[in-house]
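Presented below, as structure tokens, is a lone chain in the form predicted on its own.
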Amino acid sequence: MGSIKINNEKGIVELSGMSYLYVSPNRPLNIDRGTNHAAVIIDGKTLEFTRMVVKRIRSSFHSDIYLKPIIILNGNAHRDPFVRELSDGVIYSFNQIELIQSQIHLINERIKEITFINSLSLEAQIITKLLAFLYSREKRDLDPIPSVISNTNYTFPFLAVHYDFKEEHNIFDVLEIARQEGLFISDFHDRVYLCSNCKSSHLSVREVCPKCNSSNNETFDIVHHFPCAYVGPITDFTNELDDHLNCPKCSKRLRHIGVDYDKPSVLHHCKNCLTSFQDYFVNARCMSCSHDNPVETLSPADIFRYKLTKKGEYAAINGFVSTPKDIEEIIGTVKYDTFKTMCKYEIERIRQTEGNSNIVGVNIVNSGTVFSKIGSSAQKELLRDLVASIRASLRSSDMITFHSSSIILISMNEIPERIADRIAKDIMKILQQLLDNNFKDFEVELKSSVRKLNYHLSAELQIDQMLNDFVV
């Protein structure tokens, strides 16, 4: 067994040439440091802390972070289905690291086989992440997990980390897109019903008064007295002196059910509005938004088990290009490949003329949160508005493209870097004002970068350098 070196101050564990980032509640959390290590080891004694760290890692859109192997130290938190689904193993002491090193090595080697391709839709980015995660773990099955803390009562943890509690129903749309694309085959598992207002499955089903919707009701048997044919609620036949039943019409005692009388139906009485009725209405009150749904208005959602197909495995390795929801063309932009080609030509031109040209990047830092809140349709409108605002500040010869749904790239040719920097700052002010006007409930964070094109370096390298400016 190799010698274990533990640096408690830095939170680093080393063994047999491999290093691990150790995360615990008593030290500052910096998930980005995990990119430099073979795996992340999380102190699992506290479930809330463990869930928070696991979610932070898996919800990242940086492949070096979200695919990082996660090991739970101490099995308490690992018993949680959410943690167990998103982690890669459990150890009970640092001495057991050697027992899982081969598994960690295998995951990291399979990650190296994956080609990562950016997409403009949030749905496609999440599907790309899911495919990569399953492939790197040699998993083919994706099963729903019953969960009382899921807003839909079933959860797919790797997908759920990308959505707020009230937005979890969007997971069903993402999985349906993946199934339609042939990346998964599905098998029916269960059906849930969602609130028509907020899509939550946390419902309280109640029988209510058809007049006032109150559930404060009581029920009585209807009694039919055979000899005199009197029909009425059982309260008409009772008295305060004894427990016998007497007919209010003919005063005879009712002795034997089926001989003297029967109970053909029931009568309900509302204590709220004092209405009597024979048939309840059935309503489902949403525990998330308090909306009272007649059960016939609930939205059914089928829950499936999924299995990765050969096409899905191929897409995991070679990159998932697009979905029908991708934004392939937005007026005022060019495709990313076209942008790279034009940058290559521009580099060749300034090599000969010693001119000045620049590339500018605009990053929506918290795009995952923004897009999950507004949905795909509003996302497209937002991106169109951003492009229109940027285009209004540029010359017709300047180009705009999307590297991903969160990063916009702009070419500014034949102007000094200081002028490009000033234009970029003006654009940022305009965009921030646009976003602030549209989003009152939360802040949309923007970041920009300006780089002068260098004819000694390739276009791909210079674009990659700019993208690295936006790595969180």
Given for the second form:
Amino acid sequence: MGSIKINNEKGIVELSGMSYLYVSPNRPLNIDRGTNHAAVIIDGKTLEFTRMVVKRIRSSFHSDIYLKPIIILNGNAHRDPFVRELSDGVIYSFNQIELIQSQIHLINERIKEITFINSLSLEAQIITKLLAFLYSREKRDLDPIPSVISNTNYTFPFLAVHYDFKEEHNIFDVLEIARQEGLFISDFHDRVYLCSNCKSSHLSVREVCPKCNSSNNETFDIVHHFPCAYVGPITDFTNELDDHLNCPKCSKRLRHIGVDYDKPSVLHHCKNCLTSFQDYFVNARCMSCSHDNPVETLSPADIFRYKLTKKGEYAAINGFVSTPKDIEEIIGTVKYDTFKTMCKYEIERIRQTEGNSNIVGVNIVNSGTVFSKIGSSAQKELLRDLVASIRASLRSSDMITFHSSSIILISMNEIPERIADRIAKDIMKILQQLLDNNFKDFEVELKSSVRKLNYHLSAELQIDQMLNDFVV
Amino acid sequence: MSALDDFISFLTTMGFERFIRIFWFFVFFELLRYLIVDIVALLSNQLKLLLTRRKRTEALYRLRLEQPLVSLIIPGKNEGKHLYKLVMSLREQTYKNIEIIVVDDGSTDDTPIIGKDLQKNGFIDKFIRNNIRGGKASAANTALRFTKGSIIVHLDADCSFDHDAIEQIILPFYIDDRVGAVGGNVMIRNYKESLATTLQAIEYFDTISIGRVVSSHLGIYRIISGAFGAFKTEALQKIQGWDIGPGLDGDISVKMRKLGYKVKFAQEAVCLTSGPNTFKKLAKQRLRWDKSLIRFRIRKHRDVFIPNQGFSLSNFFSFSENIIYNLVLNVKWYIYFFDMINNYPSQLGYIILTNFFLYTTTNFIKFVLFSLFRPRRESLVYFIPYMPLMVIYFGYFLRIVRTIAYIQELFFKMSYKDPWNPQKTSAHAKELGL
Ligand SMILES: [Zn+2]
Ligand SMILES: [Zn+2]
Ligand SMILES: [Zn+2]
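What would the structure be for the form predicted in complex with its partner chain, given that what you showed me was the form predicted on its own?
Now the full complex is given, and it begins with the chain already shown.
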């Protein structure tokens, strides 16, 4: 058993050959530094800060970061269900690190067993992350967490970190894809209703006037006086002097319900538009977007408890490959495998002809942010548009493929690298213009790379080298 | 052959005086009151229409200019099945500024669902459901309480209307400011369904419709049909709506008259209703109606006969005419009948036969003559073969029913037991003499 070494300046804690990154509110935050440590310890005194750091880590698309074990120092923040779901343990002082060291070791060992395959769509990427996270933590159950800070009332924190508050409902679509793929089985848990306008579940349900939708109304008994057949709201019968009811038509005092009068119904009166009515409409006002939904127009969403299947477990270790929602079928592209095979043949050909051929890569640098903002159908739309513009600048013999949803690869055969470079620059200009026109409120960052194929090296190696250019 | 010879000699040897002596009932009541007076009144009415044509045109112009909101109220129990058709026919009306209020008086069928659906889809403006039945008057009062229009039209759910019926029934309010209520012209829609409905159709043509034109002209019109009647809201509020009774028809017009309002009949405001299709059902309906004469005229509103502050001559005449030509006439007929048995027992067969011809002939003459004063003349030929039966219909069927009704009501106050009103309300009405 070694002694604890704390480097306060660097925020590093060391114990028995394992080092930990210590993150606290009064220190500059650099999540990437966590990659070099066994775990991240977060100062859990303030919940806001803890939530923010946990979210930053788990929402990363780098397996070195998002799978990192997280320990909360000081239990306050750990009581938050969101933080608890996303962290791996709690300690009350650095002295307790040794108690959890073996557990952290175990997680890191299991992470080493996982194969990481780049998925194409955002949904597939999130599912890959989820599988890896569950596998590394030896978990098989994924249960919904009721939460007031969730826009859908029930949330799955590990999925929710990928979306803005307003886009949180997308996690249900992701889970449905995973279920359809057979990675999970599901069990009904509950149903929530979502605003038809913005898919929020923060709704205020109340009875409203059927004419003007106002909730400013009051309810009266209707009174029928038998002797004279007068019928009216009870306010017609009351007076300011005493509690007795007197008939406005025949002035008699009402004495005994069922004998000389009864109350055949009730009536509601709207103080806003002054109509009276018997049946309220029930409306749900969305606390997110203020839309007033008639309840029958709300979209129901079933909430399930999920359990990892054998197939899911297998996919966690071997990588989760395709989903029907993937992008392979986008017109004008070939499958990634086909692209690699064709590159191999091309290298064979230039070896004999001494020709010049190139591969070009286009990377959407901030794809995670972009795709989570625009949703999955718009994502596909965007990629389709990008491919169409690229296709327009190419000869028909050139091929396009997706390596992932953020990286497009293009083959440009039998032209000098200089020309390929120029074409690539032209394409980038067109693409950037297209993106700027489509997204006014945020910037889509593009990066490109051109490589002349070298017939001394394998196709796979050369593609990997190019992909490395894009790793930040 | 000798019977026919006898009959012919019975007729030919009869002098004028003897004719009057034997057929006094026919001459004084049928001929005088229902033919001569009617024709004179109709002609005078026609003349008045001609003379006031300009005033009527002006009234119509003013009505169309002002377009007052008219509240159509439809109280009823288990009438849901008629609502859709009714509402559609109301949407066809030439008069557009209407609100439709349906009151469901404790229906036990699908009426609540149908009503709510119509309201939700904007076909009616308000649907009020009373879970406990309170009777027709209370249902009408429920609707009244929530109307917004300056004129209220009371409808039965199983009626349908000529496309200008609403405009026609509210027009009299614009012709004369003092008009407080207007009755619509109800006719039988299902006149081909059975003999009972055919005979009713003829009755509605002549006695009811023409009778009302006449009484309206004479200022003694009193029965506003519950199926189709219009009221000035202000007047209806003054009398605070409908009271319990054996029908809504006769009472409210009396109360209006007492307040000094005029009550008119709008012949051009045509409404079609389904008459009871068997004589048994018809008898039940008429028993209820006829009891209301006793209950309303003789009991509840007997004060019109007493000269006091609210006394009005036309009310006095209206009531007197009503009582004489119904109650007294009914009694007189039996007197006539015994007069004949007593004094002419040997010629009774001839007398009945002659009466039969006399009545049929006048019925026929009336039917043809009155056609000139009717808004609808199509299909009149259809009824001609049925004319002889009218003697039996009027002379025996309706008379016997009326006799029973009068006896039941006069001596036993049976109308308070009528299930048409819930017992809980009738008990109070009886106690209060309403
Ligand atoms: Zn009362
Ligand atoms: Zn309102
Ligand atoms: Zn919303």
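Numbering follows the first chain given and starts at 1. Each form is matched to the other, and the largest set of C-alpha atoms that superpose within 1.5 Å is called the rigid core. Nothing here was measured: the structure is a model prediction, and the numbers come from that model.
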* Asked: Aligning on the rigid core, do we see the C-alpha of residue 10 shift 2 angstroms or more between these two forms?
  -> no
* Is there a C-alpha shift of 2 Å or more at residue 148 between these two forms once the rigid core is superposed? -> no
* So with the core overlaid, does the Cα of residue 446 end up 2 Å or more away between these two forms? -> yes
